[in-house]
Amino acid sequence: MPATIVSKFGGSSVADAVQIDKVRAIVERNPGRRNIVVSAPGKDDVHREKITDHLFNIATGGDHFRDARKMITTDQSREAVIGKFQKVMADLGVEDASLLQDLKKDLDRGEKIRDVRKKTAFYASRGERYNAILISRYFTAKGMRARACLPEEFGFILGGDPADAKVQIESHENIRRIQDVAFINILPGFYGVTSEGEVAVLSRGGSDLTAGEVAYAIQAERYENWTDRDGVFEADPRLIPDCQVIPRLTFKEIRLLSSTGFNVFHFDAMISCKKSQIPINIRNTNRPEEKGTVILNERVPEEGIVGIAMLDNMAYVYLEKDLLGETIGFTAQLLQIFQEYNINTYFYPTDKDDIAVLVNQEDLVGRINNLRREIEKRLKPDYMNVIYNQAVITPVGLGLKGDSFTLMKAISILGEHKIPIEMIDQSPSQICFHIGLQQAVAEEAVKILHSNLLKRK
């Protein structure tokens, strides 16, 4: 029997009939692919919004799109959801009136749920649920022994906030119970049920997490994450078209890259795989012949830098106060204030008498005045300022450990090109460093660093 592979297909991979047939061919090509986790259908040429966004719109009475300044009513979202499944079914040749009937009943049933968080979770889960059912029936029609394995039936148990739930340990045993070599399991990602049987969802992007938990539960040979990209690139390919896919990364490296602008997949999905040393292979559904990027617990570093990430639209709050660095608890109190205002902090380089806290600029909208007032009241800084329109560039690579020359070279090269640097901070792990600069010069800086530090000859 071939080693078991868990394969997760994202929204772009299951967006329409053409994409779903590509998924079928990929699954059929390797008999080890026995557990297939699918997202809700993504955008296509007809449906310009994701199905999950339409479902959120229904759950929020139209506020979801209204907040994004899109005039799409709940009735229009309902029509879009039903229309999407109707079209995909027709294009695949799947005739199943009961699937659409059940979907319509669920869209009606959700209106009776009074708890806002539970209502949101219920609606948000319907895209994955019905896509898994549809894909399993298409596979079956094509002669593949497939079955939909729904969380409410086998027991993918979640706990906590129903709209941002956490996987419970009993889910792993329940996943192991549904393993049967005679069948290909098609599992919907993103949602599960509470111990009371109510629908709950993981955080957005949670289909990655579902697949990671399945891989961990069955101790899979590998976890394949199929997307519309060839893998993890050295830099943003929209900025540097000739940059290459990174063949191998460690979990530490991908963590650093993802926290500084590489939006690859849900980080929590990596934790269980890392624990059991299960490799994660990021691949392209549209180019299955490409090997993609493999994420491992350990690799032999063959280079200094493997990738350059960029966080844009940043700002930093700068404080000065005499003896700040010698005041026990000052930094903890400052970060506590940011937490109270629900503002995520990225870095906070500090010195004897000053500190800078980097945040996403958008997180300050509507909060900055109250945040300033609270900091003034509780910490009484001698001086405080907010510097907007910043970016942070982060070169990452295992080979940087113990190598101070690459950091010095990066600073020198940027100086030669008249790129002003606002801030420099080296990671304690020594496998990355952060360069803060103005947003206006950030893209040019990435191109310069890629060309001089990373471009393969």
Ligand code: ASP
Second form
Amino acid sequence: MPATIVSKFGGSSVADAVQIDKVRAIVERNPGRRNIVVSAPGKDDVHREKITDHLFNIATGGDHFRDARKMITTDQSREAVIGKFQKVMADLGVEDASLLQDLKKDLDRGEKIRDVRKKTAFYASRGERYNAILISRYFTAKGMRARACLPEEFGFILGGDPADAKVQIESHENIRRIQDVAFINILPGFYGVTSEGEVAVLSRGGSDLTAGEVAYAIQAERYENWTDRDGVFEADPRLIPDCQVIPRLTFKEIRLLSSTGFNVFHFDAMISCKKSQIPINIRNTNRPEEKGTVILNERVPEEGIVGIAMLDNMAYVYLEKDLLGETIGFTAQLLQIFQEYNINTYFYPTDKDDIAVLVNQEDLVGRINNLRREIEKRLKPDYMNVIYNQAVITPVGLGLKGDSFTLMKAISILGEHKIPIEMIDQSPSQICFHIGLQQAVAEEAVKILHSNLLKRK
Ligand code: ASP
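Starting from the form predicted alone above, please write out the structure of the form predicted in complex with aspartic acid.
Next comes the full complex, this chain leading.
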């Protein structure tokens, strides 16, 4: 029995005929790749928008792009969707008039759905649906035994809001039932059906989730997530062009690294894999010879720091009040106010008479005056201030546990370069620490830390 591998190919990996042929070659190379989850076509050189975005645009009568200040009408979106499939089919030499006819019929049929959320889900799902059919046709034409496995046929059951649904447990048994050693299954990601048989979609980027559920259901040996990046980088490669791919990371480490430049993966998709200890391998469809990054439950750390994350556009609300440290429930009440304003709080370093709460500064837009008033009224601070344009740099690595020298070295190197530090906070897990500083010096600080603490020989 060959290995059971679940391979998910994202939008850029299936954006046109050239990319789809790369997918074919990858699938053919390993007989263990028998469950292939595909996204809708992503952007290419001609089409500057993803097919899913065009479909959202049709569903919302043009609001989707209008809100993003892009002037693309529903008619243009419709043409883009049909034109895309037509072109890919022609380029791949797939002749299937019914595929295009069904797609056009669906684009008309969606108009009749009254419920806005159901209509959105129906349209949004069409990109994945027809791409899976198209890819299975192409594989078959190339002599592979492949078949499209559609959620409405095998029962990928979702529940809740149709436009932001959640996977239901019975889906797992249904996924197991379609396993057949004779066939390569091509599954569309992102969508499923409700128990009433109506189309529903997961959250954006949800094909990662579909593949995670497939991997969990069949207890796959590995979940491959094929993207257009070589894996997870040590830092944001836009900032440090020569930074390298991290070969192995634990689930815990990748969570801590999640920030600017690290958002390669839908985190909810990891949960099921983590539970079953299924490794996730992030790889590049355009460079399949690269091994990418493997995310596992455990690893033996060979080094201190594996990566440096950076959160920018942060602000902190700073409060002083005598005896705050001894006032039971003060922090809880303060955080409660942020919760009432639906603002996520990232860190809250505190002391005897003062506390700072770090948030994303965009979350304060339009709310800061009311928030301040509420804090004044309920907590009566002696002094309050909001400091904007902050950043938090987070070096991460399992090897940091029990090693305080790296932290000390990081601080002293920043000192040598005259980078002022606003905050230092070690995570309770001890596998990362946070350095708060002004945004203006943050990029330079990441470069300094990377070249002094991380550069592999
Ligand atoms: N096509 C969907 C999206 O763009 C889902 C996915 O690609 O994972 O969000």
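Residue numbers count along the first chain shown, from 1. On a predicted model such as this, the values are computed, not experimentally measured, just so you know. We call the rigid core whatever largest set of C-alpha positions still superposes within 1.5 Å between the two forms.
Comparing the forms between these two forms, the C-alpha position of residue 409 differs by 2 angstroms or more, with the core used for superposition.
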